[in-house]
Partner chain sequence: MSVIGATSLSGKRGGESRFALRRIRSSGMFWACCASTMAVITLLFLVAGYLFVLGLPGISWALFTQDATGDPEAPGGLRHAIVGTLVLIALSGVVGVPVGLLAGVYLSEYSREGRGVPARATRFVSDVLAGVPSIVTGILGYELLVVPMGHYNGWAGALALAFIMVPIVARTTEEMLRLVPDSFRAGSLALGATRSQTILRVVAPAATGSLVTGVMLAIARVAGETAPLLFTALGNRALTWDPSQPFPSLTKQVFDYVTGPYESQKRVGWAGILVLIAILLVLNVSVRIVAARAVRSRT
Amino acid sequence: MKRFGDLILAVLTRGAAACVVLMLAVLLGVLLLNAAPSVRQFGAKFLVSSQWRPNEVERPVRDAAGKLVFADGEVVTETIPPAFGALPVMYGTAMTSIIALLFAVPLSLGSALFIVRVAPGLRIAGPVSFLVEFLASIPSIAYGIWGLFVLAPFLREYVEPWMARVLGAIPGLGWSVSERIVSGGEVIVKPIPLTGRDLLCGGLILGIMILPIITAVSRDVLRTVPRGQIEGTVALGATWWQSCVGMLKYSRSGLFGAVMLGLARAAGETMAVVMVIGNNNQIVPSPFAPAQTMSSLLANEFAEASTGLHSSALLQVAMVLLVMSLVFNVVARKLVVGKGGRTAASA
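Isolated structure of the chain on its own, the form predicted in complex with its partner chain:
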């Protein structure tokens, strides 16, 4: 009878483990199945096309000279079928993530070094760590609200006009503050209106959001550097910073993992971004242009997708997003695990 309990627990735990594997299978299966029509229609072109037209468009036909074509006294129109391509949202996700990393990585590594090398002497390592963890426990929608009501107006009023003036004055960087509009065969170049709800704001909000995760993981990684390593460099006459560089070099793969975890978080984040990115499905190579990320596109359009092809295309975007963040996560965990990284769950 005693063995009966063994049997039950063994079956239950194996069942739960199988259930976990099954969950991923279901997730991939459902996404693939529903994305299939779009995959079949657009194939790999989906990843390089920047068209995103959920509805049919009727537009007048123009001849080679850009003139309207008339037949029987009426303008001849042509119907363009819906088309979907993920390039603009992939661009949006990539750019916001890059801005987020540029903002977060230096600050995080600096803070992690402070917590490991400076704070213990001042007896404030605990409080500083606690504050960082608190920053991590603020839900993403709260960051979105803060971004919408504080960061975006602040950027619009104070930061962006100044940045635009500086960037515009540098020869060769004019593209970063103006956009080209093709209208009726003409190309108009005009400065981008500064709204504060754009790539820059989305990237900065993501950067603030991933600060705590990168700081906490790098702190744990740096703490595993053997004391002898640090003392050795100091004994050889290294300055404080030179011994820090030694620490950073020693734990570089773990630190890279920390950054990748932050990147995965940034790329997959929805709520904070959707409120500040401007939600415009376009590629304009300027930090002041409103844009769209993969996750914000899903949040905006998935519920309203009217046609089968539209929602199928959205699911294909979800597939791309899923695969991307899975790669980041798996690589990151490989690098952090066993280097004093925190638990997989809290990371």
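For clarity, every value in this text was computed on a predicted model and none was experimentally measured. So that the term is clear: the rigid core is the largest set of C-alpha atoms that superpose within 1.5 Å between two forms. Residue numbers count along the first chain shown, from 1. First, how it differs from the form predicted alone.
- With the core held fixed, the Cα of V330 is displaced between the two forms by less than 2 Å.
Previous: the form predicted in complex with its partner chain; requested now: the form predicted alone:
There are no partners or other molecules in what follows, just the one chain.
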């Protein structure tokens, strides 16, 4: 009877693990199957093209001199077929994630050091850890509403005008506050309107959202640093700050894994970003310009996809996002708890 129970438990646990792997494989398979028309038509150009045109467009034909072409007294037109490219949304995803990491990583590492090294002596480690982790339980729609009605107006009225004046006065950074527009064969340079709903706002919202997960994982990683390692640095004459730097160096692989987990969360966040990023499918290097991420594109257009090719292109974007998030999580898992984390930590 005991062996029968062990057999049942083994079958159930192996079956549960197999179901998880099977669900991931089915998800990837379904995405790949439905994205196949877009993959066949656009191929690798899908990842490097900046055009996103769901519908056919008619435009007048011009000759080599740029003049309109007439036939039978009427302007000759040509039909431009739909075209899809993921480069703008990949750029938006990358930029918002970078801004989020620049904001969240220093705060997260500082908070983790405070919880591990300072808070225990003050007996507030538990409450501080709870408050940090409580941020992770706030729904993303709440972050989005706060960003739309509080953060975006604050950036528009106070922060971005000051940043624009400072950056505009620095030689070589004019691109961050202005944009070039080609009109009638002429290049016009005009300042970027400061709306508050832009890459900067989207990145800051993501930074606040990923701060709890990076802090929590970094705290657990720092707690694994041997006490002898800390006391050894102090015995050699290190200051409190130098011993903290030693802790960060010792656990650098695990901390990098925590950052990768935060990056995976930032890349896949949807609702909060949709509400504050401006949702403009373009590539503009300025952080004050509206943009769009892969997840916000899916949220905005999937329900209104007018053609099969449009839906297929959106599913191809979803597949790219899924694979990217999967890679981030695998790397983070390897660094935090895998062999790579232990090896790097002991180096």
